[in-house]
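In the form predicted on its own, a lone chain appears below as structure tokens.
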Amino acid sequence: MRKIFRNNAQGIVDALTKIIAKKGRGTRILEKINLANPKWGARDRNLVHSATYEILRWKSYYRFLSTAEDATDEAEKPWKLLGVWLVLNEVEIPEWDEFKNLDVALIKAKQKEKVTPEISKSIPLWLYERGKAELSKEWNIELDALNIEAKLILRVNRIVTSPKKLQEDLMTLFQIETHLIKGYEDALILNQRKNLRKNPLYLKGSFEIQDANSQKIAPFTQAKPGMKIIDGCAGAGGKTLHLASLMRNKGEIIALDVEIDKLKELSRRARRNKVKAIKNTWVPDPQYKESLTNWADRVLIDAPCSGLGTLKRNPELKWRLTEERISEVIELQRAILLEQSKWVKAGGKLIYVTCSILPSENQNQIAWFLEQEEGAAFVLEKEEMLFSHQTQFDGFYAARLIRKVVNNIPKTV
């Protein structure tokens, strides 16, 4: 039977709490917890990665297998959490305080119960219930499948290598296998999860790490060299970098957002990644934007959303989330919708995209905003909805529209 070290077991702990109680980001609370152990190895950090993250992909189901709910004191929550995880993947129980009172027989007996739907998926009742509303029997069948792990996923970077050479690189110079995936000409999946953030491939510009639905938005852009493209809310550049490469680092990309410290990471990737074509602006320039009219020959809205697309790698997201959040969202995708549609040009296209899977954040969407005075210059010429329990990848939905030129005759680039 696998056992498990103290420090591996406070790490997990601590990331639990700083994860749900002070509502963290997962990905950023690990990285500090790995700083903060040196002598830990990759076994380690192996295990506190996905120990913390199955916990928090199961957290109503674990609750109500263990007494997490009935403890009085929040620092005992955690452990018990813990305890059940440790049961579940047949782990030693260590003779620790935080452990005494933890009941083997009684998790194993809850285990055969009948549970509700919130409680077997994992997930808030509201949030259950708002998802079943929206997407009926299909919800049940896409929320077991964003609750699998998600598997590591590269993007080759085609203005420094291609996915062949590449997949040899890894496999020759790091023993590292990888295979190509149907329908996703960048993406290499990797056999077995490693850390490739040092790796002198990742280093060099070889490969960004970008989940494979999300590398199918900036080819849905139809992007081309020499173009002029807005990427309105680029964040820190995912498919701003995927949208340069397609381009061939020919033409000119402008990366938008109201995040500067985003902008700056863009800036350093771009540099990695040997990219010439972006041009990174803070948002908030209200002049800037308005020289914007009628420019561009691409406008990408990768809107803010409810993120529920991604559950498979930020399970923390749906514990998070409330049900004015997403009226929140909804209401600024519908504000930027609005604003930057005036970016597109005659014949050009505005994309819209969302890595959630309601339709209230997305067919909606678009579905209102050609009912309005800006959207009545549009037409829709193509939509999307890439669910992860048919793609084994993260939820996405994507729209393409078309502007209109004077005499009405769409009129595409």
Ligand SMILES: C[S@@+](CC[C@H](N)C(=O)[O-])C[C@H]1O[C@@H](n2cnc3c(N)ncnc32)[C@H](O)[C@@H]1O
Second form
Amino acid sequence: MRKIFRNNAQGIVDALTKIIAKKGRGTRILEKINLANPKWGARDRNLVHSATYEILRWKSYYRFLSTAEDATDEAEKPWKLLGVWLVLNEVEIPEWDEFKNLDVALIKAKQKEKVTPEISKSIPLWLYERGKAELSKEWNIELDALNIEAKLILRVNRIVTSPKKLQEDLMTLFQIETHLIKGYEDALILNQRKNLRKNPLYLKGSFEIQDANSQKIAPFTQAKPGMKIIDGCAGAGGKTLHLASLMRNKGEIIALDVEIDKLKELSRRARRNKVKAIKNTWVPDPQYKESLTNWADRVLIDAPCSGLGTLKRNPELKWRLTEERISEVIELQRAILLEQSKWVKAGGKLIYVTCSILPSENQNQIAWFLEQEEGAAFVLEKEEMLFSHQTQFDGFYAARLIRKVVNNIPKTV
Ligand SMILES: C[S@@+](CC[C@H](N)C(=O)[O-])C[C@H]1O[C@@H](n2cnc3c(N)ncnc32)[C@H](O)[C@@H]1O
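Please could you give me the other form, the form predicted together with the named molecule, since above is the form predicted on its own?
Now the full complex is given, and it begins with the chain already shown.
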């Protein structure tokens, strides 16, 4: 039987406490916990990472199996959840105080009980019902797919290297095995999870870490060398950098966001990626926004959203999301569509994207936009729904709209 060391268990409990109670970001908290434990090897880090995420993913099911809900002391709850994880993963139960009341027989008996779908799929009841109302039968299959841990995927930066060359370099220089994914031109999957952020090939910009379906978005914009492109919700630039790579560094990209810290991170990543096409990163003021009217060949709106398509990688999201937050992002998405669509020139294209799988953030938003005065200037060229159960990667929605040219006179809003 496998064993768990005290400092690994403590790491998992600390991570859960900070992520659940203090609402921290999972990846950042785990990075800090790794830094605080410099003696940990890859095995320790992988164990703490995978157990923390598995417990977050299955939290309500684990609660059902354990007596975590009965714990009066908040500090006890993560230990109870960890206890369930130990039992389900056949790890020897250590003789520590925290596990003295752990009832292995009860957990095993409860596993045989029939439970309601929101428990078996481990999701808040309101969210289960909302997804069911919006997606009908597809919701249950999608939830199953979103409950499977995400693979680690690289996006090859073609400004620096090629997929074949990177694959060879990773293997010969670092004995890291990867494989290509059919239908995803720039993607490599790692056969084994590894932290690559200190790898020399990463540091010299040969690749970024980016989900495979997220890598479908930049090609969907039909970006070409020499174009003028606005990435209107650029964040830290996952898709901006990919656009620059597809444009072979020729052309002009303006990257906008409301959060300056994300744009600073984008600039750092652009330097590492040897990207020169990003001309401006900006938290735009009204005057600057005005100057963008009818400017762009492409405007990409990678809109703020519920993030429900990314539960594989961010299971903590489902416990934080609220109905109010979904309503807020729907309003924000509409405001951004109305504002940023003005920046597309006649014959140019507007690309609206979310990493949500809910029609209310996706197809319904585009239908709504096309009925507005601003939207009447566009026609829908293509829309795509990428579900996790069909692709095994994150859930994404993308729509591409063309601004009409009327009698050779650009139709402006
Ligand atoms: C889905 S994230 C973008 C992810 C990014 N494109 C990437 O590929 O890494 C949405 C972004 O929209 C930004 N945002 C929110 N409200 C905005 C607004 N009114 N205008 C522009 N960006 C906004 C958020 O700060 C967030 O970075």
